[in-house]
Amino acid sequence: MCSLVQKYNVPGPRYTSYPTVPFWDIDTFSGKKWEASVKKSFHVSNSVSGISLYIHLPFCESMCTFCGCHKRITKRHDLEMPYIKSVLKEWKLYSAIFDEKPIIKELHLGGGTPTFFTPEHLKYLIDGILRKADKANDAEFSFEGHPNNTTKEHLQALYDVGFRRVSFGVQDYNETVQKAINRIQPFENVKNVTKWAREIGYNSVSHDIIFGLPHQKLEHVINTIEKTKELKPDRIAFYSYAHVPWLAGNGQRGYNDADLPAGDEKRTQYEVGKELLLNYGYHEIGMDHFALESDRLLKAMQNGDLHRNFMGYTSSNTHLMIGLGASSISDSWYGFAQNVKNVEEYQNLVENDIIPLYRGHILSEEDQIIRRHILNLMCQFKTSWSDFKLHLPQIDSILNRLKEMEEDGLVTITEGSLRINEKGRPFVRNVCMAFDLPLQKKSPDTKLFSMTV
C-alpha cells in the first residue's frame, strides 16, 4: 500500500461537485441563467422528493487553523440578527422564483460555527424559513455544534424545529495536537453535548475525525477513536487534512509542511484507524465516513440512495439543493451558484433585492453524464455506461488512463462498467480524476486541490 499512495497521492478534487469550481464557466454564466435552472429543478423536485437547504453561518469566535471554510472571526453578537434577516431576505427572494410553496426534505446548518448565535435566534431563523414552506415528513434537519459553546439551550431549540441530527467537530484529542491547529478542546466538553443531545431525543449524532492533522502522530489518532468509541456516535467522519494555505482568506497557519505526518504515515493513520472502527461495529460509506447499522447513511448506501453534494454525503437525494448565506454554494442539477463571500456585500445585495450571487455554472449534457458518472463511484464504488444515457464518446481515453489503475489491482473493468475494488478505495478521487475532462485538457497552472491520499 505504501508503494501506491507514493504513486497515487497527487493534488485532486474532493468532488463535492462536477465540474469542480476552477473549472466552472463563468463567463456563460448569468443570473437569469441560473434562475431558469432553479426553477426547472423545482418543478422537477418539489413534488417528488421536495428540496434541500444549506445555510452558511460564517461567524467564528476564534480561528481553528485547520480550517479551510469561509468564516469572520469576530466576538461581536450584536451581528447575529442583522445576517439571520439577510438570510430570510434571500429565502424571500428564492421562494418568489416558485410557483408553489415548497417542501424541505434536508435543512443543514454550517459554518464558520453555527452554535456562535443564540438559541434564541437559531429558532428565529428555521421559524422564518418555515414560514415560506413546508416540511416532508421524513425531512432530517441537521447543524453542526461546537462542543466548547454547544449548550442544552442550543440542542432543545432546535430540537424543537425539528432537528434530529448534530454532528460534532473532534478533530483530535491530542493537546499538542489541539495546540497546533487552535482548537483546545476536552473530550469532557464533547461527552456532555454528546450526552445531552441524545437525552433530548436526537436520533443522529456525528463526530467528525481529523487525520493527517500538524504533529498528529498514529498514537493521537488511536487514542481519538478509543474515546470516540466510549460515546458510540451513530456516524463518524473520519477524513483527511486538506493542507490548502494558498487559498485566500484561509487559516492554515502555525505551522509548515514539515509538520505534517508524510504521506506513508498519515495513509497508515487512516489504514489503521479504519480497521479500529470497522472492528467497533461501523460501516464504511462512501470516502472516509462510517455509520453503524441502524444509521440512515449505511441505508442509504445499501439500498443505492446514497447521495453526495457541497454537504457531503447525505441519505436524501433532492434535486435541488438552495444555499443560503455568504459564500454558499446551490446546486440544481442542472447548474451551480455561489453568493458572495464578504458578509457586507451579501447583506447590501440582499437588501437591495438582488440574488447575491458570486459565480456559477451551467452543467453541458455531458457534464451530466460524467457527473453521474463520479457520483456512482463515491457513492457506490461503481459505474456503468451500457445504458445508452450514460454512454460518453470518450469512454476509451477514459479507461487507457485507468490502465494502469487496473494492472495495479485498483480498479475492475469489463465491457460496459468499472468497479473500484477494496484495494482501490482508498484512491477514488484518483479514479474520478479519469473521468474529469477539463482537468485533463488543462491541468492548472497554480495550487488549486489538496493532496488525494
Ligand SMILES: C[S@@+](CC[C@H](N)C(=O)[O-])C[C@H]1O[C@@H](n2cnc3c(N)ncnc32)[C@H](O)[C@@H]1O
Contents of the next structure:
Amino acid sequence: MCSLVQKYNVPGPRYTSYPTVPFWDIDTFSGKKWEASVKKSFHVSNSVSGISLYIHLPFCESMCTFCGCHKRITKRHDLEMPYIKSVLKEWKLYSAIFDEKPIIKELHLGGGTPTFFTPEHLKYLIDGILRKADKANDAEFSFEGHPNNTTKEHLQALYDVGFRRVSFGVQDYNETVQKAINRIQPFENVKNVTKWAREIGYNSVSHDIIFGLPHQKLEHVINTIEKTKELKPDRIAFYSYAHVPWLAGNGQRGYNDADLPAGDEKRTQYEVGKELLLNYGYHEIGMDHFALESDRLLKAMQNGDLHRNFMGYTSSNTHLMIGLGASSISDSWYGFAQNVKNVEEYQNLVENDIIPLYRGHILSEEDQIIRRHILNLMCQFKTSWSDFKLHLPQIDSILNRLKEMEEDGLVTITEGSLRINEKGRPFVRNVCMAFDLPLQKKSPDTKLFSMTV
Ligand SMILES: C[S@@+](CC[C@H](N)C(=O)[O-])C[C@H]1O[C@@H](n2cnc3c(N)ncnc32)[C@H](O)[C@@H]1O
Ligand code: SF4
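Could you output the structure for the form predicted together with the named molecule, given that the previous block was the form predicted alone?
So here's everything in the complex, that chain up top.
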C-alpha cells in the first residue's frame, strides 16, 4: 500500500461538484442564465422530491488554525440578526423565481459555526424560511454544532422546528494536537452535547474526526476513535486533513509542513482508523464517511440513492439545492452558482434586491454526462457507460489513463463498465480525475487542490 500511496498521492479535487470550481466557465455565466436554470430545475425537483436548502452561517468566536471553511472570526454577536435578515431577504428573492410554494426535503445549517447564533435567532431564521415553504413529510433538517458552545437550548430550539440530525466537530482529543490547531475541546464537552441531542430526540448524531493533523500520531488517531466509540455516534466523518494554506485568511500558517505526518504515516492513520471503525460496526460510505447499520445513509448507499453535493454525502437525491448566505454554492443540476464571500458585500447586494452571485457555471451536455460518472464513482465506487445516455466519445482515452491503476489491481474494467476494487477505494479521487476532461486538458496554474491521499 505504501508505494501505491507514493505513486498516486497527487493534488486533486474532492469532487463535491463537477466541473470543479477552478474549471467553471465564469465568462459565459450570467445571473439571467442562472435564474433560468433554477426555474427549469425547480419544476422537476419540487414535484418529485422537493428541494434542498443550505444556509451558511459564517461566524466563529475563535480561529482553529487547520480550518479550510469560509468563516469570519468575531465575538460581536450584534452581527447575528442583521445577517439572518439578509438570509431571509435572499430567500425572498429566490421565492420570486419559483412558480409554486417550495417543498423543503433537506435543510442544512453549516458554517462557520451555526451555534455561534442564539437559539432564539436560529428559530427566527427557520420560522422565516418556512413562512415561504412547506416541509416534506420525510424532510431531513440538520446542523453543524460546535461542542464548545452548543447548549441544550440550541438543541431543543432546533428540534422544535424539525431538526433531527446534528454533526459535531471533534477532530482529535489529544492536547498537543488541540494546541497546534488552536482548539481546546475536552471529551466532556462532546460527551455532553451528544447525550443531550439523544435525550431530546435527535435520531442521527455525527462526529467529525480528522487524520493527518499537525503533530498527530497514529496513537492519537486510535485514542480519538476509542473515545468516539464510547459515545457511538450514528455517523462518523473521518476526514483527511486538507492542507490548503494558500486560502485567504484561513490561518493554516500557524505550523510548518514538517509538523504534518508524512504521506505514508498519514495513510497508515487512515488504514488503521478505518479498520477500527469497521471493527466497531461502522460501514464505509463513499469517501471518508462511516455509518452504523441503522443510519439512513447506509440504506441510501445500498439502494443506490446516495448523492454527493457541496454538503458532502446525503440520502436526499434532490435536483435543486439553493445555497443561502455569504460564500454559499447553489446547484441546479444544470448549473452552479456561488455567492460573494464578503459578509458586508453579501448584505449590500441582497438589500438592493440582487441575488448576490459572484461566479458560476452552466453545464454542457458533456459536463452532465461526466458529472453522472463522477457521482457514480464517488457514491457507489462503480460506473457504466453501456447506456447510450452515458456514453462518452472520449471513453477509450479515459480508460487508457486508468491502465496503470488496473495493472495495480485498483480498478476492474469490463465491457462498458468500471468498478473500483476494495484496494482502490482510497484512490477514488484519482479514478475520477481520469474522467475529468478539463483537468486532463489543463492543470490549474496555481495550487488549488489538496493531496488525493
Ligand atoms: C464548519 S466545521 C463544523 C462546525 C463547527 N464550526 C466546528 O468546528 O465544530 C466543519 C468541519 O469541517 C472539517 N474541516 C474543516 N477544515 C478542514 C480541513 N482543512 N481538512 C479536513 N477537514 C476540515 C472539520 O472536521 C469540521 O468539523
Ligand atoms: S473548525 Fe469550525 S469553529 Fe473552527 S474555525 Fe473552522 S468553522 Fe470555525
